[in-house]
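Here you get one chain, nothing else, as structure tokens; it is the form predicted on its own.
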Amino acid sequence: MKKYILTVVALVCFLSGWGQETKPRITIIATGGTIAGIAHTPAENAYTPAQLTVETLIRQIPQITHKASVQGLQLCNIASQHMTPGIWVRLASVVDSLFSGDHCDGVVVTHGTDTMEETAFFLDLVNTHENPVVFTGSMRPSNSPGADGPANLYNAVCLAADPAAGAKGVLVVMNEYIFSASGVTKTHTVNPQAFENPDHGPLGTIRGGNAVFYHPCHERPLPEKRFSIAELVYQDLPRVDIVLSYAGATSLLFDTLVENGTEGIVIAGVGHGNYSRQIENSAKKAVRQGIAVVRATRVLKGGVSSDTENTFEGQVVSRSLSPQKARILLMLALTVFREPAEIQHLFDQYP
């Protein structure tokens, strides 16, 4: 941790030399992913992610110098299926340092698309600054015909430089659409039009760097509770796991997680968050043991409200959050709260 803090301090000192720029100052924080990937040959679908550096990504969009003063930071260079909560905390710490020291006006994070929605939502929950933060990536590697990375990155930088993007929480830009971090999810494995907000749609569009936000009713209020990134740096996040429900599901995985020290379980239920009798019995037992249980759904639309089948005291419902995002909110909630009613209040902010 000491080495990491020194790295952040060195970064801040480096960025402090930008001088008096009239253009918005944008820091691109690169983490890897397909946008930094290289196909084995331009004609092949197979590729190796996380190969290009942030400097190379910036060189691919020379036009951006007309819109912003851009600097790059390589936080890591991994495929996003290897993303970890530890890297989330490091990312949030860097973003906090940049904004607290007034070293940039906005941040863009390049990220693999597999877990982009999770990292973006975590940062949305811990970031206390109103400066724009925008995530982007690509569905095609950098040397693929029709690579979408450069256009996505250009639009993301332009959005981060736009004052209209401030105070809207963390945003995600993909294929000319702007999404909230809480609502966006990946809905296609390979197509460039891979991201949607199934319940509420996008917040707006951005073409050629020009953003248009839809009617304000499409925007969500920022959560009441912000979690302290300064405290999270010095502790491990509580372990929370996800159990999938399906026809014939047993409680074996649920019980195994309880026996091996999980602090919370999110059930990705069928329909309105439903699950088998075996899982129900284990969930009730886990709640009595002080383990947090959140009822979510594997269905893309509708979420889980409190008027579910077979409700029982102590179980939390996910509201509009997907299982993977419910897990993140529960991880953070358990750093502060243990009572189900207090945890439910946090989820109720995502109707």
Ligand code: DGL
Contents of the next structure:
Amino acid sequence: MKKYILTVVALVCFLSGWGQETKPRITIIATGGTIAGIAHTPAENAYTPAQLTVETLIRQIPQITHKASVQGLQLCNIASQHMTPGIWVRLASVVDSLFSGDHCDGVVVTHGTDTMEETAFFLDLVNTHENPVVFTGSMRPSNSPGADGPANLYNAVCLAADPAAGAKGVLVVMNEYIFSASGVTKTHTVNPQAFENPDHGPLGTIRGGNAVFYHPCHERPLPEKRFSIAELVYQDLPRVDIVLSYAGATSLLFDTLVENGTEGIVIAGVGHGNYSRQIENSAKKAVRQGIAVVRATRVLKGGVSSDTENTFEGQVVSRSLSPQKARILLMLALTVFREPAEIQHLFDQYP
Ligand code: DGL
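Can you now output the form predicted together with the ligand? The one shown was the form predicted on its own.
Time for the whole complex; same chain goes first.
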């Protein structure tokens, strides 16, 4: 009799999953990029991005089953130069649903590297969950001799499964470095060491799936969450454009954008956010017309603060945000605010 009871208990435990190590549940949301790319011939550098499915990417890292229970979700399959704000909103809505319904413990997003920093920053601004969200990609296609995608994906899943990665905002893992979405930018066109945080460096490293976060002093307080993805799915994001300044720049592009209905313009200025006199005159006129103008810089480090040359009433400065990230914050800011002082308060959270 005793033997019979022990057998029944063992069977119930097995069926109930008791005693089975419950591994973190990670959802990989694939969007395309080089990590899903295929070289025309393994010896060539030329390749076609966005060819493999998320299932194929998961099959490339079979050892991940020791670290996490993984499921795949194919949001789209594109090269990221074709990424759009509409896909940003869809991605953020899927992430919100996954966490709100307790469908997983962490999320990894595979993405082309060209605009990864933009999608990651958008999600960082609208995601209200503390679960780990980790972006990754690759600089070489999946069938090239030096393919970096499987290692990046393995590390990204291990990081998303690591409780230490929670409540740190959206993270980016590339070439064994961990970056914040707000600070990371692509700094090399072809080398696997293609991402940096020029001003503050990486948050830490991850090697063989083992993450090491540097001293907390690197971490700045996470900005307050001011945007609701639940509302954004029902509206088009305001149109915001970027104008580059350079020696001899005219205001033609700036003026054309104003004439064509832009709601905000980010100036990628020279030096500490400076620009030509023609652009300055057009910027002052645009601000008087109620168009938001943000002064950013094409320079990689230092950002733009308000104590700079030729400032004028109503202008917003980008602080540490690059022009491409200042555009994203301004797009979201304009869904809630119109006063320059209120918009500047949002940018001041990125000193
Ligand atoms: N077309 C580029 C992109 O999808 C390839 C770069 C990459 O993914 O590494 O971003």
